[in-house]
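A single chain comes next, written as structure tokens; it is the form predicted on its own.
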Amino acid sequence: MDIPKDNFPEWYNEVIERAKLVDKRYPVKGMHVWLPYGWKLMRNIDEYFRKIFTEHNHEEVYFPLLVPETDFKKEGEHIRGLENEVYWVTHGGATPLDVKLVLRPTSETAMYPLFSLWIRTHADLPLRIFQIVNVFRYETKQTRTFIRVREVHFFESHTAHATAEESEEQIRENIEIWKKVAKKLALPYVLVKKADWDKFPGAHYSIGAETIMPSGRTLQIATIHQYLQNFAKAYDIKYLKEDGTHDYVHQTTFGMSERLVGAIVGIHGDNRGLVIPPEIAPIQIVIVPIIMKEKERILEEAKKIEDELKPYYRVYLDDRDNYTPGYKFYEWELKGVPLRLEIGPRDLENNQVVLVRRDTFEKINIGREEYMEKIGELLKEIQENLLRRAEKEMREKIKKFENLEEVKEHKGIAVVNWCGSEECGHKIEELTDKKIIGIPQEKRKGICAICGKETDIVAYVAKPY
């Protein structure tokens, strides 16, 4: 890498480009082309979403991209939050449309008119669905690949329940699902409840999973929303209860996006490039033959190793003739492949291979009779080490402050006491030039940083992306 990670904004752009995750030269600002390596990474994450949500009794659907303006505007509070962020389709060819269409910014307004047809009685509940689609936001701020874009690769689950208690149970289940997702991606996070002025438009409350990037800025990488009956009343989603009366359903949603890839790039990468957690890496093991002599025999053995590993791992044999081993080492380190397997003439003589970890660069000589077992152990160790290391780095960036001037200078999450009033909350944001990114579950007695009132409410204050 030409740019050190200390210069995070430029490093981030360089590593994405050189690792060939996406091509940013598409001629529409804020939209990029996923390249094969980046798309494999995103697809691995998608497939885990499919697996875990299916295990939790969700079914996959796929809704159309376009939403009629009439449906889009039914939920007033939702629209007030999104009206300046949507793309409108106004013509079909040269003919103006009778009803304008919106490119979905999220899918509530696309799905919920259908929910009102699908849900009739208590026997239709709970309804749990998810989809993986692209959503569109007219982003006016500076775009940044994966983090702030205009076309977003998006995962969303939507549920409907008979009672508020059942929807709250779904929220708790979503939090447990998120824990599994974060562990799979080796991403550290804090869970916070969003301030009322920062919750998702139309939600009763919103929960955000926030991580801290190397720049010290926070990145929201998942959101869980409790809607209660807010959207159900707007879209007339009712069900017949067992006692013969009707009631509106209670709803929740859960959203994640390609921001997860941005978090993986930023949090785990180093001065040599990407470092990708083994469980979602496009290539878990790259085999590099070290050919100085006995070319045919080394290649034959490398191919044999590839065949042995393929049933169990995502493996790639780099047998290109026109590149040196050193060039290949550099390239695969840049792409963040968790484990490199080298085999050369000396290894043939000793009936061994050399394993090199991407996270620590530790080299291990291991006999052929035990290398398969060792690979499994190493991939697990790398996964755990990446998460452990990232959690430690994040914890070091979360600090308690009494003085708001110090909050202003802090790179990371500042913990301050707050009385909970919107007036004092906005004043904290104004004086620090940062945002209250949310309220954690933890309580701490103190006085509000603005009004001096005694309180046990803690606010997390940071500069978010």
The other form holds:
There are 2 protein chains.
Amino acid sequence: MDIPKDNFPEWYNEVIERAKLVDKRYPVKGMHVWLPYGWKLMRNIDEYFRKIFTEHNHEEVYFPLLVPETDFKKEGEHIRGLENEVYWVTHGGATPLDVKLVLRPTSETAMYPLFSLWIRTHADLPLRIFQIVNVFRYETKQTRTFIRVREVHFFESHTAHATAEESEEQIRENIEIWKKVAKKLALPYVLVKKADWDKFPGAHYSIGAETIMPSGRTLQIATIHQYLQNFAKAYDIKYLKEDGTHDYVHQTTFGMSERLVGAIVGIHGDNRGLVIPPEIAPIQIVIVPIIMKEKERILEEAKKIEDELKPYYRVYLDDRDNYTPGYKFYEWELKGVPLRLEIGPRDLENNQVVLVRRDTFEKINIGREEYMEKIGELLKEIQENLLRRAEKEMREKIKKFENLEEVKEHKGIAVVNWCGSEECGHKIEELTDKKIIGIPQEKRKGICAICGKETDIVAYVAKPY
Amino acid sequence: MDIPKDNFPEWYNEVIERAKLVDKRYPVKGMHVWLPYGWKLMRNIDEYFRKIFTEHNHEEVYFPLLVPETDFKKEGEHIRGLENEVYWVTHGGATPLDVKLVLRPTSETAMYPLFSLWIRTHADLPLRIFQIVNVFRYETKQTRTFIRVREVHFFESHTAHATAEESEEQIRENIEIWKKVAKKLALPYVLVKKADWDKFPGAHYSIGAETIMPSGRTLQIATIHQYLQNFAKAYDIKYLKEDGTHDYVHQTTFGMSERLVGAIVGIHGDNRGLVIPPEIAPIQIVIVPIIMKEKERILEEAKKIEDELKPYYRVYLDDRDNYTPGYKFYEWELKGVPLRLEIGPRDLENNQVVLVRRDTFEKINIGREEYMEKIGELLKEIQENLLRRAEKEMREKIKKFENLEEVKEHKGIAVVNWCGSEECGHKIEELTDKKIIGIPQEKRKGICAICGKETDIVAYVAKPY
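Can you give me the structure for the form predicted in complex with a further copy of the same chain, which would complement the form predicted on its own we have just seen?
All chains and molecules follow, beginning with the one already shown.
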């Protein structure tokens, strides 16, 4: 890479371009073309969503992209929060539409009119569905690949429950699911409850999973929302209770997006390029034959190794003729393949292969009898090491502060005591030129940084993307 | 089912609703909600697309949904053919957009500006990509689930080649791929070259795969287009040849859609509901325990069978307590599961299971030692039988005619001699109140049904959906 990771914003753009995750030259601002390698990474994450949410009793559906204005406008807070950032379809051909259509910014308003038809009695509950779709936001702020875009690759699950307790139970389950997703992607995070003025439009409360990027700015990579009956009342989603009376359902949602790819790029990458966690890497092992002599025999052996690995791993044999091994090392390091397997004349002689870790660059000579087992161990170790390393880096960026002036300069999350009032909250934001990204579960006794009142609430203060 | 298949249009709507493939009550005309069972079927087809096109050296990408008006309008014929049926995005929030955006009706105009950046020299060719996305058409005709909708689940591959010969070679390869897809879905078809006035806007020529629905109307279920240099010239997609000169690339595309699901529903279904080909069925085998006595032991055995089958097949154990076996039979027949496995007290005693084929309703008693092998055989037989049966039905609906009056009444494809002129073509269409859906490869000597000129060209004349 030409740009060191210390210069994070430029490094981030360069690595995305050079590793060919997306092509940003698409002629609409904030919309990019997913290239094969980037799309494979995104799809591996999608497939994990499918697996984990199916295990947790969700079913996959697909709702239409376009939402009629009339349905879109049913929940007051929701529409007020979103109406400035939705795209409007106004014409079919040259004909103005009778009812304007919104490109879904998220799918509550598409789904819930149907929920009110699907849900009749308590026997229809709980209802748990998810979909993986693209959503659209007319972003007016500066766009940034994966992080702030106008067409967003999106995961959303929606559930409906008989009681508030059951929807709270779902929130806890969603947090358990999130922990598995974060582990799969080797991403460290903190969970926070959003401040009231910052929750999802229409939600009763919102929980965010926040990570810290190398720039010190925070990135919200998952959100879990408790709606209770807010939307059910707007969309008339009622069920017949066992006692013969009717009640509105209680709803939750869970959203994640291509931001996860942005987090993987930013958090694990280094001066040589991407470092992709083995569990979701498009290619887990690249085989590079070192050909100086005995070309035929080495290629044959490399092919044999590929065949041995293929049933168990995502493996790629780079047998291109017109590139040197050095060039190939460079390219696959840039693309973040977790493990490189080299095989050359000396390895052939010694009945061994060479394994090189992408995370530590450690080189391991290993006999052909044991190499399969070793690869399994190494991929596991790399996955764990990436998470451990990232976790440590993130923790170092979370610091307690008493003085708001110092918070201004801090790169990361500042932990600040706060009385919890909206007024003091906004003042903290003003004085630090940052945002309260949320309130963690941890308590700490102290005095509010603004009004001096005794409190055990802390706010996480940071500059979010 | 309440409606017999003889009443095809109503049967079609009923079976889709009752088998829960989609929910048509979404409040935008021509857009429906894919329900879990229908979406699994569609996704199984998508996964096969991924597999087969990857084997044929295509890479998967994702291009944005929205195409700027300026790019959309570059190829004259293309835009004239489509401009009346595209949705226009005109506003972001309350702000009118500087450049209006089209919801892709297909992705030529999104992709080819990027192709002109990607392709530099002959070494960049051939380029072969595909994507699986939803596309949008503002249909003014009557909509019909899967067949004519406004949001279409779509597969599209796009290739670029150095020479016309190479793009012709790709067309032949696309036909080979299509044959595999059709076999996988057990769909019979005929291949026709579209009449000049009916080809895809901007294409040099178009090939359609057409099948015949039980109504006698034809359904185009795949299209393969030869563009040659038409789009390359409009989008300036040039490459450097080995001799140092530049030339425009030669392009082809291949499109398929959710119409394939419509064809599966219509062609294989019967009076009891859907019949889904085993290769793509969401559930291949449903296990129904017949519980009269020994509930525990039977359920245990059913679970054991499920575990035995799971590694090899998509299997579902229907162990619901509150439904009779009869109700379950009815429901899974409606949903078209190819094979039912029953296990009751007598089967337990005799160490056997009962297998029931969905296509023929044949009942087979088979010992527990052989049942696994038998299931493999039966699924293969069902797959083949569905195709054979459908193929026979379709062939019976293709008939030769001399008299255009008789063509009018024919339910299916009428084979009519035609001189090939546009004038006579349109007259044939007028007089039969049908369309020339295309020209097959087969020749037949005769005289043009309009002008009487000697010709060996035949037209396929039918009423297409």
